[in-house]
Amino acid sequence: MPLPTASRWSRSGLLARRRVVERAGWASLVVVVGLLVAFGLTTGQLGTLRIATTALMYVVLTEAWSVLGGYGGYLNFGMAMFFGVGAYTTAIVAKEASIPPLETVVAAGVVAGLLAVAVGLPSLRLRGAYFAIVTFVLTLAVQQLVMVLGITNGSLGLYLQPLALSARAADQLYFFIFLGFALLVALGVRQIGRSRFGAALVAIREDEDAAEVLGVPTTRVKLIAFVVAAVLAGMVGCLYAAQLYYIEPVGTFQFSVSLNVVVAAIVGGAQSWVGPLLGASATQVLSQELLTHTQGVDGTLALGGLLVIFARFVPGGIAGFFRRRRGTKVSL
């Protein structure tokens, strides 16, 4: 039965509105990327450039986390574990094979992914707070293991070979690497959200038991999402180690890495690819600025306050707030 004329007009108007919003969103993204490129090419403020690079690093980590944490609804506090394993893989492989650290990025991702398989097979059978606690405890366990192994040089850490570039050129290089990485991962997460795999993750988030009854291979879907997040975190860890030239267990496996990712996802909105872009950028610029002017305590308190405010009063984060204001659900 054909739709009434008024209903057809209403539907066509809604579709036209969605197209306008999507085009405006893409145009805004292009403008922002263009401004970032110009900033990276022209800025002489290395401190600001490093803050922007750190923010882009957390964009990648938050986008990676959102695959299982946002679409799948599993609170993962293990990103620091995979990040640190990737960093140490880079340091060890670069040292033993006498190759530049940046050439180990694939190895760092593979090792982190293999660890995710070993960790995920038993732990992903847990749900809710139990899974979150297990990933947190495992991060601490891996950190302690790294502190006593001979190949990691224990608590003394490892040095990496720096690039034969000036400080400004090296900072610019890593800024553009993280900018490109962030764009690729964000667009990849967008495609996941629009795929059958993404729909399976959403079904798990909404009702995992019902998803199993409907034939969704929940364990396999969760494991794949967990491994994807781990591989990306391991690759980020490689870039972090290569940029820093030195890593040690306490700083590399610090819980604040996982916490910052979770806060960024909640603030930005974990259930879309746009949310991590907004949340990671906002929280990292805020925390880095506060860290510059304080001893770090105020920054931690500010992020904790943001977490409470957004979890309580802004469900869905920044992205969800704007979707509700528009009165329509638009996916860029």
Second form
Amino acid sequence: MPLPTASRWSRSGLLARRRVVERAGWASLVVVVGLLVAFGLTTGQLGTLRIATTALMYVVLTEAWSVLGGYGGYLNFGMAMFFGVGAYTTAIVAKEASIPPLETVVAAGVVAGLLAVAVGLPSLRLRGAYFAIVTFVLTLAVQQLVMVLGITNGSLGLYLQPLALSARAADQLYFFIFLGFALLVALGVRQIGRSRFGAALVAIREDEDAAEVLGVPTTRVKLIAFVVAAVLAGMVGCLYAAQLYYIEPVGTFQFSVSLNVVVAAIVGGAQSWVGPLLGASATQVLSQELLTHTQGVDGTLALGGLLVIFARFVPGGIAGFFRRRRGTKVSL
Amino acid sequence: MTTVFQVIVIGLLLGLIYTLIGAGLTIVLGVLRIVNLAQGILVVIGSFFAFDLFTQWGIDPILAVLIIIPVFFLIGGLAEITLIRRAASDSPDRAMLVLFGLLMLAEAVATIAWTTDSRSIGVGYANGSLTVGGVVIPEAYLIMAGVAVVVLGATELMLYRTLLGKALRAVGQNRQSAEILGINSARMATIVFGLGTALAGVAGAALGVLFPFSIQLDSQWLAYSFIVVLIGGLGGIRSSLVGGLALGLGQAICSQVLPLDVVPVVLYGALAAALVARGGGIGLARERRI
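Follow the form predicted alone with the form predicted in complex with the partner chain, if you could.
Let's see the whole complex now, leading with the same chain.
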């Protein structure tokens, strides 16, 4: 939580300055969204459009992650699990009920959310690093389970019905879906940050025992934050499966989904809703560009390097860096 | 009956090697409260090291261990001094994130250096076996378990019979008090990290002789080391031994009675079930630090 420190400015001057910065921030958000809409409507470069879509997908995932991970300080390495479960729910429900994949988005979110309740109830009693370990191991467990189950067709994977649209129209559709989704989730996370619930999470991050003593129902608050992240990740998984119309266990549950989210959150700064926007776009555009141009592991190399640098030298991420420049102090 | 003994022997020998993977994680976690997410990739790099030493210079993996230990100790110590120390002073979670970044870097570099191909170390004793009362003991398992016992025993002696070990344990129990008593806790942190890294390297060499390996195995080894810690707790080498042997036996039994591709599901699933049943049982284990 940002604490005002002795600053060069008087309190009223600081507030006025902050208002200016805030207005500039909103204005630039509107401009960026406007540019993205124009780009999505007019572009002919489908490759770039897909990179932008992936970046927006990671904006949603990272914003969702930041509720528990940023406000609450609990590192969740299991986003890939909920993402994959959402994707598989979509594939299975769409096939069994013969409905278009996009209409299963609620089912995907619900199943991922239920899994989060089942996983979160025992594991959220664990503190700090142990929670991270459990989410990591469970991701592997679910992936292995999908490999051997009949309904998921094992390692062969499942096919979905593609939309009856041209490649360009479909890419544009998913771009706008993810753009809208990202905006909604980002603003939702902003609201959470200003709510009692957000304050409870920050209290847990700062000192969980003290929060408990002061009457914060810590386990319930953490569980809700965990389920929010899972539901959103499940819905993203649904959209991913619908867009790709083929899913298989290794690609869908790849640990790199969890990994990209964590890197994006740390690079952007997970303590405010702005950080994930910046972090996810920056890291994804960078790694996707490297991937398309060099065909190698340079993406991993760049992300790993960024993570080491930011975790070691820039504790608040990009967003925290600017906030500190404005005369407030950030911790963690 | 012979089958039962067979399974138990294999399980125990394998368990000793799994203990090595878990011991590195346990020591770092117990003393420094840092989860070394790079443990899995370090194990794989250990395997590749042993592979290169064997194929390039004809050094047997048993002797390669003598080279791997100092090299990996240096790597771990340097990483602690340059990158992890500062982050750890902020919070253990931040150090974990730095290690996460190092994991990605190491994975990328290892992929460039060794490609993603699967390899195996073809030592002379790889396919030999002894038969004792009907029970077939593969020589490679026996030899590598012997290496594990020697390395684990030396670590245990160092931790409990030397002044250095006492200092390390003191830092694990209460860092501030240890510093007041004149222990250089920063240097202890470096040593602990080097030690954990060296144990991972030795485990890598041992596993490289037993199984074919590739870089993608890193998340499996990381998961196995987590399982060892989650079962055994953080009581040092002895609790790693409990976790490691349980994992080895569990795996050997499952492989005997279940189809091969279901084994990982059962292992990870049993872990999840144990967590639910014990309900934060790790919280108890956490109190029993080294």
